[in-house]
Each structure stands twice: as C-alpha cells, then as structure tokens.
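In the block that follows, a single chain appears as structure tokens, in the form predicted on its own.
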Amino acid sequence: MVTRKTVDWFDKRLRFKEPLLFMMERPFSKHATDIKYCFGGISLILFINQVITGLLLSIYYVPTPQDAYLSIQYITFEVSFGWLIRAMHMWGADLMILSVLIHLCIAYFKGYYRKPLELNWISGFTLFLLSLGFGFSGYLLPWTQLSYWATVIVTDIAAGIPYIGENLLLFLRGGMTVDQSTLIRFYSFHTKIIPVFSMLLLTLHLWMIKRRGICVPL
C-alpha cells in the first residue's frame, strides 16, 4: 500500500506534486452538471478505457493474415474475460467517437473557436479527426471478410483524390492490394502512430483548457 511518506519521497526528488494539483485543481463551475459540458470528461475517460483495454487486447492479438482472424476468436471464446474486453474496446470505440463529435459540435455552434480559443479549437479538431484515424485502423484488425473488403473500398476512394491519390493509396496498403503489409500499417498506426499523437496533443489541450479556463456562455 502507498503511504504519504511514500509519495513525499518520491515527490522530493521528481516534483511531481505541484504540477499535478495545478492540473486537477479547478473552481467548481454552476454549468458543471450542465450535460452539455461533460462530453470533454466523457471523451477522456473512453480514451482511457480504450487505452486499458487496447493494451490488454494487443497481449493475445498477432497481426499477420494467417493469425489475426485466429488470435480474435482466441481472445473472445478461449481467454478468462476476454469477450468482455473485447466488447468494451470496440463500443468504446464508437461511443469515444460519438462522444468527441458531440464535443465538437457544442464548442462550434456555441462559438468557442474564436479568439483568444482558436488553438483550444484547433488541437480539438484534429483530436476528432485522429479519433476517426483509430477507428479506421483498428477496423481492419480482425481481419474478417467485412472489415477486408471495407478497407478496399474506403482505400479506393483515397486513390480517387487528384494528384494524391496513388501515393496515398501506396501509403496506406504498402502495396497495391490489402495484404499483409497492410495489415502491419494499420496495426502500427492503431497501437504505436496515432496513440503518440493523440496523447501529445491531448496533454496540450488539457494544458490550454486548465490555462484558459472551460467556456461557457456569458
């Protein structure tokens, strides 16, 4: 068990103390149990349960075509609770992205772009966007007929756009087919890629949002 003695050694040599209650520090608000204003926290705890149960999930998961399909039915009929994690990181997935879109929404028609807010705007787009990135990637993970076949499509359509296309669509199967290299693209952006950017830049948002304050209508 950590005791206070523990955390004051620890503190003495790392500093850790200030920083962290400057962060979670913050005047209660009388929009705080305002729904409307609760779908930032909601966002960051479904990325939290997508980070836990993702990393659980990479434990059993092998991406190759051979045993990707395989590992998927392992973790769901054969591991202790592993349906369960399953299930929650694939909910998850779409309620997180749900969630940040409804996030969006409300900061956009309640103006919270404007100045001196457009950077708060700004990382909180791009959030939204590597979100719609993580379930891309991790669509193809399983390795069934659908999600196969759905990333042929979605990456047909990218080959579509003038001047980029072919160079997009190399960039994101590794070739001309989905095949395997495809398969360790989107495991790589699934679990090493986005999940750096999306911490940075989230670390950065909370930062400007403890450093500006939450908006809220005057």
Contents of the next structure:
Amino acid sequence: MVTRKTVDWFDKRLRFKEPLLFMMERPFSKHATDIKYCFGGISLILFINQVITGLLLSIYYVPTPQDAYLSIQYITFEVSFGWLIRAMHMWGADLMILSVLIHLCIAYFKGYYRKPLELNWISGFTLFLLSLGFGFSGYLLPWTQLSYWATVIVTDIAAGIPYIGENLLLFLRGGMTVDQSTLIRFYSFHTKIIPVFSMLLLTLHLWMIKRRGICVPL
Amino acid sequence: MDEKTTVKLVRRGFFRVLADWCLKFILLVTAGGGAIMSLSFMFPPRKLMQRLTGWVPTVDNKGLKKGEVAQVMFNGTPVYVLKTPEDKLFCYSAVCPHAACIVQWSTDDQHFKCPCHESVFDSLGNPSGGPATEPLTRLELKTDETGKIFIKLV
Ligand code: FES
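Complement to the form predicted on its own: the form predicted together with the partner chain:
Then the entire complex follows, led off by the chain already shown.
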C-alpha cells in the first residue's frame, strides 16, 4: 500500500512510530470514567484552548497604553469571530484556574503527594502557581480602569512583604508606577516567559504519569 | 457470512452505535468549525479595504492655532490641515511627491520638511528646496457653519 510505504519511509528516517505508539496506547483505567479523576485532563484541554486562542489574539493585540484598549475593542467588534475567540480565552482562563484548583484539592485530599508521586505533586503545584501568574499578568492586558487599578493594588500588596517587598515591586512594575514598562513586562510574562516554563513542566508532569502508569487511587 | 461473526443489533447495541456516530459528528463539526473560525479571524476585516471618498469631517476650526497643522489619517495615509498666520486654511496630503515619504510640518520656519531627502515645501505646498519638483497634493476643503473643517478625498 502507498500509505504504508510512505509511513515506513518516514519512520526509517524519523523513528517516530515507537514513541508515538507508546504515547497513544492507553490502558483504560476503571477510574477513567470517574469525574473525580477527570480534572487533570480537563485542565489540559483548557490549557490547549488557552494556547490556541491566545496565539490568535496576539495577532491583533498591541501592548502599549495608547493601543491596548483600542486593539481589544477592535478584536471584539471588528474582527470576525473576535468576540468569540476573546470570550473563549477569558472564560477558558477562569475555568482552567477552577479545574486546576479542583485537580489540586483532589490530589491533596487523596494524598497523591506520597511516594512515588512526589515529583508529580511538586510539578503540579508549581503549575498551579504558574496558572495564577497567567491570570494575574493577563488581567492587566486589556488596560481598563478595572485591570489597571487591580494591578496597582496587587503590586502594592507585594510591596508589603518584609525585606524583599520593595525589590519585588520594582520587578513587577518595571518602575515606580504602573505604566508602559509594566504593560510590556506583563505582556512578556503572559505570552512568553510563563508559557515556556509551564509547557516544560507540563511535559514533565505528563511524562511521569506516562512512564510510571496511572496510580490506582489509594 | 459465518453465523458467529454476525453482529446482532439489539436495542442497546443500536444506541451505542448511534452515540458513537453522534460523538464523531460533534468532534468533526467542532474541529472543522474551529479551523474555519480561526482562519477567518486571521484575516483583517473587509471594511479596511474600502476607500473613503467624498467630503469627510476632520478637526474644528477653533481648535487649530495659527501657523500650526492638524494631522488626520485617511485610507492609511496622513493628511495635514494647515492654518497659516494669515488665518487661511489649506489641506495637503503628507505624502512627499519625491519618493513618498511622510513630510513633517515645522512650526518654527513655517515649512513642510521631508525626512528622507530633505525636500522643503512652503505653506502653499510648493517645493523650495531638495530633490522634489512637484508641489504637495492639495485637497479641497470647506468649513461648515459649526466650524468643522471638511476635506474632499478622491
Ligand atoms: S521622499 Fe521626500 S525628499 Fe525624497
């Protein structure tokens, strides 16, 4: 068959079949239909949704104080399906935080931080913090009164931490006030720095499950 | 066909097959719809391609100081509305007739200057220095009773 031959031709060069089959084979756990154990997968799907809609939004979004709000208006009212993509990104963000939180609570109360799951727990908790970072940095980007003052307040709270507060404030704001330097900084965090780290951690998080097998609930 | 391999479609089996196909259909529609949606999102709105023509409103006459210009954007290129010290109004396209750079108004010496090859134009739009030989493109202009300045785009 032609397709078989083509696949073999590529497999000879890329050697992709074996790892691909490994990634695709899924022993069906009897817990897979239990809603309690679905929140990891739901979080993953929502994360993929955030990546796709986020990439699309970044085509039109302009991270400057003059244009941020205008570009969001443009996306919402002018670009075709812009309102939908934006709403998907916004609601997806809230839902992702929610489902990550539920996932975390279940893992915590079921004791899924015990051997051999320590690293899953640690990477998972870091991922939770990163998703909060996503939410925090993304909140400023529309550059509305609400998001502006929310950022002022939250960074002010951060400044209250003893010893490191002042430096933390400078790090978050990129200056003394919330302005252009804060906006571009948050944009970079939201669309570049946090995504890179969370994708690395996510790969690790899933890789461990795949290598070790899904644990039977304790 | 061998008797044993015939699948007997009982009611439960029928609904399972139906559910299976419904799921496949939903997945397909979602994937297809998502792809079409994303693609059409990536193309800028058609509106942008329409050219604006005819009389269009710009700035208020009162808001414009003598010897200064107001810059307005139409169809992707800037246009200057100039009020001379003698209280005369002119409107020019900001596109330099030499090689299409955008000229800037200098309030100090009351001339348009081009940053690219340093052509200079006086307040009537005529070239007075540099490589440009043509004047700036003049646009027709009128003021209505409320003092709003309209210009005619062609
Ligand atoms: S383009 Fe203006 S002087 Fe050459």
